[in-house]
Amino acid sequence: MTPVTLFYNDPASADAWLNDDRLLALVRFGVPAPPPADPRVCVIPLPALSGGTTVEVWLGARPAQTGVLDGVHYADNGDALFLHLHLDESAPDALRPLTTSAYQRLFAAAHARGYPHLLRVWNYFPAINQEAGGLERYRAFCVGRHAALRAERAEQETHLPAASAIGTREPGLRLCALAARESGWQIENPRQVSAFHYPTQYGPQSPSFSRAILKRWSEQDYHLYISGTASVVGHASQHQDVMAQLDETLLNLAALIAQASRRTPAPLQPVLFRVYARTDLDPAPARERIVRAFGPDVPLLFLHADICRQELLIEIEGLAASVAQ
């Protein structure tokens, strides 16, 4: 049995999951409330498009232990570990050292719980495309992240987690992560240059993440944790229209899933997608394009967010699996 199952839920009934000791994380979206007492509750300050609300549920196969280590909230069930933390920024140009510190805390908590391998990391912070101290904040974040990853593992290029970096409108750096006792496989997209090898035009330090991580949980049970994927071919952004960017993004997702499926006994199928849109678009036409590409049964969550490149208008991340959930 898979040690973690991921699905969307109606917020009205989501609190019932807090009574389930198998819960690893309950991810809420929208305006942050006061810090929750339950370490399993994680709040991402991004509004859903069209006014709807959805909660993301991470449910384990066994009871989870929970706690807080140096500000890092965690829940683990013996196989998988979910972590999250929120750090305040002292100044707009302090994001680089703050990012390094945040990742060091994540690694320390993961090691303390016996899960040294980060599979997937979500990074959220405000003003992602604004300049501070002579450097775009996303690029400063990349420098800080790279420093922490390099200190953690010398051969970092072959141990990069899947990741997303998304801009919010609320203060503070928020990180969420999924870790395991054993590593997964890095999967790169044949249509794209590895982000780790981007040329210097994208900043003093290239982004340190893999396009996806393929994790084998059992003989027949595989998960593909898909990084934020956008309208990028090679290393260059493509198209100016949001729907053209969406079509290119869907081609990238299909190529990435097909590439990973070469390593699994059964083809991987999308389990859910999270869609970030820079503009307040109507989700209906975008939903139709995604359904045309991947079928009508993939749950979709549309969120209003900023994206790591100013010219990119839409980004999609998600989970694919080789077994039905």
The other form holds:
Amino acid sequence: MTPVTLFYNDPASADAWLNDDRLLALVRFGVPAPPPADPRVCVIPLPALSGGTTVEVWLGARPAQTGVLDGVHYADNGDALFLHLHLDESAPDALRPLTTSAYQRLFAAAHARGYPHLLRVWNYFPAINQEAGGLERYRAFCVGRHAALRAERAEQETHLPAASAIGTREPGLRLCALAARESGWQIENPRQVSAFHYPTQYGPQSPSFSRAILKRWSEQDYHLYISGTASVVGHASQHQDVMAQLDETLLNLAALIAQASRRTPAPLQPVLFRVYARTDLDPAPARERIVRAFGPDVPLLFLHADICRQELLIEIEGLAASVAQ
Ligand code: 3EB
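Alright, leaving the form predicted on its own aside, put up the form predicted together with ligand 3EB.
All chains and molecules follow, beginning with the one already shown.
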């Protein structure tokens, strides 16, 4: 059994999950809302492409304990820890030190709860492609993140969390994370140069993340936490058309899942995908391509967002699983 199961829900029925003490996280998408009092509720201020809001439910196998530590909201159930925090940004060129301190607080809370291994981190902040103080904000973020991971000794290229770095229209830096008591395995994509080996043309500090983390929750039960995956082959962005970028992204996802499946007793299958699109993508033809690649049963959530390279128009992240029957 895995300690947490993820699925999408419509917002009307999602609130009922708040009465379930096994709920680890309720991730809401859509318009920014006032900060929720329940530490399990996390708001990602990105509109769904279909309009309205959608909710991602993280349902645990056991009751969770919840709280707030130095601004970090958490819920944990003995095996898995969900964390999130939102920090105000006072000046646009303060993103680098703000990122370092956000990660330090995340690590401090994770250690305090007894879950020192970050498996997966989501990073959200505004104006991701804008320059401030002579450096693109995404690149400044990479410098700040690396400093914190290095201090944590997580930067040795074998224990980097899976990640996404996504542009919002909401002020402030928001981090969400999943942590565990024991580490997962870092998986890299054979079609791509590892991000932590990107050459300096993409910024002074290559991005500190792994393409995916394979977590063995029990002998038979594996989760693959898939980082934001885009139309990058080698280290270069490919294609100018969003549908061509989508097809390349799907090849990258298939290669990554196949690579990770070499380490699981049964092949990993996608559980859900989150699709970030920079432009007003029509979800219908995009859905068709994804169905052609992965079948009709993978739930999809389309969000309107900025992506960390100016030329990238689409990025897909998600969860795959190999679960005992
Ligand atoms: C790429 O492949 C696309 O900096 O955390 C994807 C996922 C990307 C995570 C991050 C960046 C990050 O380089 C960008």
